[in-house]
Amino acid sequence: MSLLICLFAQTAKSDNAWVTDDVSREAFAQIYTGVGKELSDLALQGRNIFRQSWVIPPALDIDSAGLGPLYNQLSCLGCHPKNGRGMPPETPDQMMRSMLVRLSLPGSNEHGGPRPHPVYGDQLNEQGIPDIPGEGRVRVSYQEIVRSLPDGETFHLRRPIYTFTDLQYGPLEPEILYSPRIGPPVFGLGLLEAVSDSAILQLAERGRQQGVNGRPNWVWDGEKQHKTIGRFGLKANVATLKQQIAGAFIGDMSITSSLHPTENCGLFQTVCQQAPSARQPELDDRQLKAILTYLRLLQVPAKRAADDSKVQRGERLFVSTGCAVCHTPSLQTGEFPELPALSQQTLHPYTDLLLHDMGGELADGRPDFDASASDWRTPPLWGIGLVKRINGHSTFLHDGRARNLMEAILWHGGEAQLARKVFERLTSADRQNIIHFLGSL
């Protein structure tokens, strides 16, 4: 906590309108306002939709009706608290609150994506409306392991173990593939969407020249009806922000939209299929556009403590250890006609939006289009130093197994193994300097 207080005290004003100097608990929810009243008003409508709790139909307020029949959460904020990062259960008895588990069977669907389970679909919905039981539960326990570094310092890591219980629609096959996912932060997504495909391909080529095999995930774009570069989702398995939003509404809350007009019920879940809908679709195009505008206009937290010597040395070490090859510090957006204010912006997300093999220890066993079981999209690091202040925890990685940034680094394997070993050979003070730097983002 002392580090964070120090960083907040040294906050400097930013000149970039897409960056916010806010470090309060609302820092991840600040809206860029340089787009005129009409779009600003639309974004505010989207914010209300993002924050509202959806209710079971029928309901007097038709704009908030449509929850279920099966679901994981009541609202977007349920998985993205304060627009930030979710966390896993700490004990087997705790329910998943801001985390879910994707499911599939070996093989691919007609578009090259995961093959959904015929009954449970592509994610386990733990909740159901009255008279329709949730699909089951996933209990999480942890195995403690010890990692010793060359200088003798030791760290305790925890490896998650998942157990499916209370399955209401029959047992899962032994070959079932599953992938636990923490709800990621949602700010800055408009800027990432405005990075051109050509820029992403250039980043892949630059990585190859530096000995790193990052590559885009070519995924099915349901609106364009062809494959394109994915950039959203923890495996970059979704092409556009609009499709990411609509996918989350149907997958997490079973709320239909023009992109997903059918309720989220499995092939043999007949009671679920017969449950009433609020309307068709339950999230209309006006609401979908509003929430898309809101997420596109969310600002990103400014870097802090630029004058701190530990932060400065940590930043240099972040580059020299090789971390910055994948966690690319700066990107430029291209032309973005859908929202011109996002065009030609310089951003500092610390991601290359590419898939990288992170090794067997972080593998989820579930391929997703071109992403193998061990591939993950480089997550943006902007705002990572504010997570504990805003979300009240400091768990990281796709399943929240890392309890702090040090543990997150020590889990890196695959293509990142060389950079991790360089990090491990640093002095304890320099390892902490990198943590100081990450805390300033």
Given for the second form:
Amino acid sequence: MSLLICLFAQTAKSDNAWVTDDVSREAFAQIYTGVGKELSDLALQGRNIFRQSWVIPPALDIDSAGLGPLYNQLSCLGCHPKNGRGMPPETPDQMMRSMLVRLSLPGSNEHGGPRPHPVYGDQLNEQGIPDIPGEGRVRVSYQEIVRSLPDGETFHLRRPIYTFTDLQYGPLEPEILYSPRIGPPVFGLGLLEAVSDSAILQLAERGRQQGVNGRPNWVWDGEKQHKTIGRFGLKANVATLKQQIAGAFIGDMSITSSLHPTENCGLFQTVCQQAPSARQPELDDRQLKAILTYLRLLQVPAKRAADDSKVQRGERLFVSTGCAVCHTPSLQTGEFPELPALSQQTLHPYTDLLLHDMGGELADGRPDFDASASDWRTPPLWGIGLVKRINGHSTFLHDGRARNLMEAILWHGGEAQLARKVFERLTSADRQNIIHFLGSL
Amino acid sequence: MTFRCLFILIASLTACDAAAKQTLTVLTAYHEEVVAQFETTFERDHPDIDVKIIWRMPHDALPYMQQRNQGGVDVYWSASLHNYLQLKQEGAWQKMKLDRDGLPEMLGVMPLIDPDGFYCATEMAGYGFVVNPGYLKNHRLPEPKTWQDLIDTRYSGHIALPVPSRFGFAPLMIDSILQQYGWERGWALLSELAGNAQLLEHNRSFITDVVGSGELGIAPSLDFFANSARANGAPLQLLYPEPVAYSPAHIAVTASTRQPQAARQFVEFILSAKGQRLLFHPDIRKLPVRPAVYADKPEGQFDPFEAAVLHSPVYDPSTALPRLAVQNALFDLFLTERHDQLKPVWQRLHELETQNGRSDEMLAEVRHLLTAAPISLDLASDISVQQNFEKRIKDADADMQAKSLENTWRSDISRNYQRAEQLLAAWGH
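Given the form predicted on its own above, I would also like to look at the protein as it appears in the form predicted in complex with the partner chain.
Below, the chain from earlier opens the complete complex, with every other chain and molecule after it.
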């Protein structure tokens, strides 16, 4: 905490309009306003939609009706609290509130994506509207393990163990594939969308030259009806932000849109299929555009404490250990006609938007288009130092198993194993300097 | 890659029987950020109970609760006194047998528990003035202490006044002025206040955005909007008038609940010191009804029980409820529809009134024409009039009656404003 106070005290004003110097608990919710009144107003409408709780149809409030019959959360904010990170349950008895579990069977669908379970679909919906039980529960418990570093310092890590209970539509097949996911932060997504495909391919090529096998995920773009580079989702399995939003609405809240016009009910879920719907689609194109605009216009937190010597040393070490090969500090957006203000911007996301093999310990065992069972897209690190202040926790990685940034690093394997080993061989003080640096992002 | 972890995951797939958990269904209109705090803390303390939230705005919650089996709801928890009263008449609640030690029955004239014990207050939100301290300083404006202060001409052009028919929290706030100052003086104050203000007619922007951005400096509002935004870093402050009016939220257990024990535990948790302290969370910032928890209040947090010692609340929301629909229509006819006309007339009148402190019969008449309440308190209290305005959305006859009355009021208001303009024009302005 003292580190954060120190960092806030040294905050410098940013001259990049897409970067906010706000370090308050609303830092992840700042809207870029240099786009004119019409788009700004649309973004404010989108903000309301992002924050609103959805209601079960039929309802008088038709604009917010459509929740369920099966769902995970009532609102976008439920999984992305304060536009930031969700967290896993603290005990096996607690419900998943800002986390969910993806499901599929081995093999792939007609477009090369995961093969959804015929009854449960591609995501376990733990909740149901009254008279329709949720599909089941996932309980999370942890096994403590100890990792000793070369200098003798030891760290306790926790390995998650998942148990499915209360399954309402029959047991899951032994070969079921599943992937737990924490709700990730939602700011800066417009900037990531505006990075060109060619820039992503160049990053892959540059990584290869440095001995890292990062690669894009070639995924199915349902709107354009062809394969393209995926960049959203924890496995980069979604092509565009619009598709990511519409996918979350149908998957997490069972709210239909023009991209997903049918309710999220599986085969044999007859009561679900017969439940009343709101208007169709329940999220109309005007609302979808508003929320798309809102998410595109969210600013990213500025880097802080640039003058702090520990942060400066940590940044140098971050590069020299090899972390920065995948967590690429700077990118440039290309031309982005859909929202020209996003064009030709320099950003500091600390991601290359590529898939990397993170090793068996982080593997979810569930392939997704070109992403293998152990591949994950490099997550952006911008804003990571503000998560505790804003979200009240410091759990990281796709399933929230890491209880702090040190644990998150120590879980890195696969292509990141070499960088992790270098990190482990640093002095304790230098390991902390890297943590200081991450805290300044 | 190693698949040791994967093996553990797959090995755990066999569905195991967990201890049976109860599901408690709570209907609320609280925002996700509020609900999440209570849900998580309650479930941590009661691992045998899952809380399922159904979310509805008050107008939509009423028909939902009137369904067969009350829509499966066990507990209703919301800021909507109207719904609690209406549903009480319909026999929708169980009597709550609670230990109310440490929970007062009243705050000023405002009851904190239903006299028959069917529902009780869980928190309050105070009506006050959201201000931007930097804006006030730059414009050399003093902090307003009462509603009366806001009609000072120094505040002209610096106030954002929410239109009650557009902002859900505003009707009771407007009524609190009418209760505090009386019907005639209250409408006169509202007219003059509107003359100083920009009316906010749409709900797209938060009030806190308008003031926090520095677009305007003052906006009457509910305290938690400002206090929460402030706790999250916005440059805002909430000033409470003397006395303060409050909007309470309540909780009740449905008559049809199948989980009476779990429902009682939830209510007890909400009213417990632990539950009440959660109201101080930066994302919530509402006022507990348990006075003892204010001993742990965050710095700068208002204590309504302490404030009531000096200025006892004179506002009872249950008095306001029957006339809100009439009142909203009156506000729109009297102030919203003709705001463009009203504002310059007030400005001209203020200019003339301040010229050498002159007092003139003509100016007094202009003031009377601008401030005369469109209808009397007696007419606004007439049950048939109230019902016509309440039912007009669903009942064509009621709507016709309401429109007929509105046309009469509109003509009177129009005549008054035109006469005021003529008098000022005759003066050479």
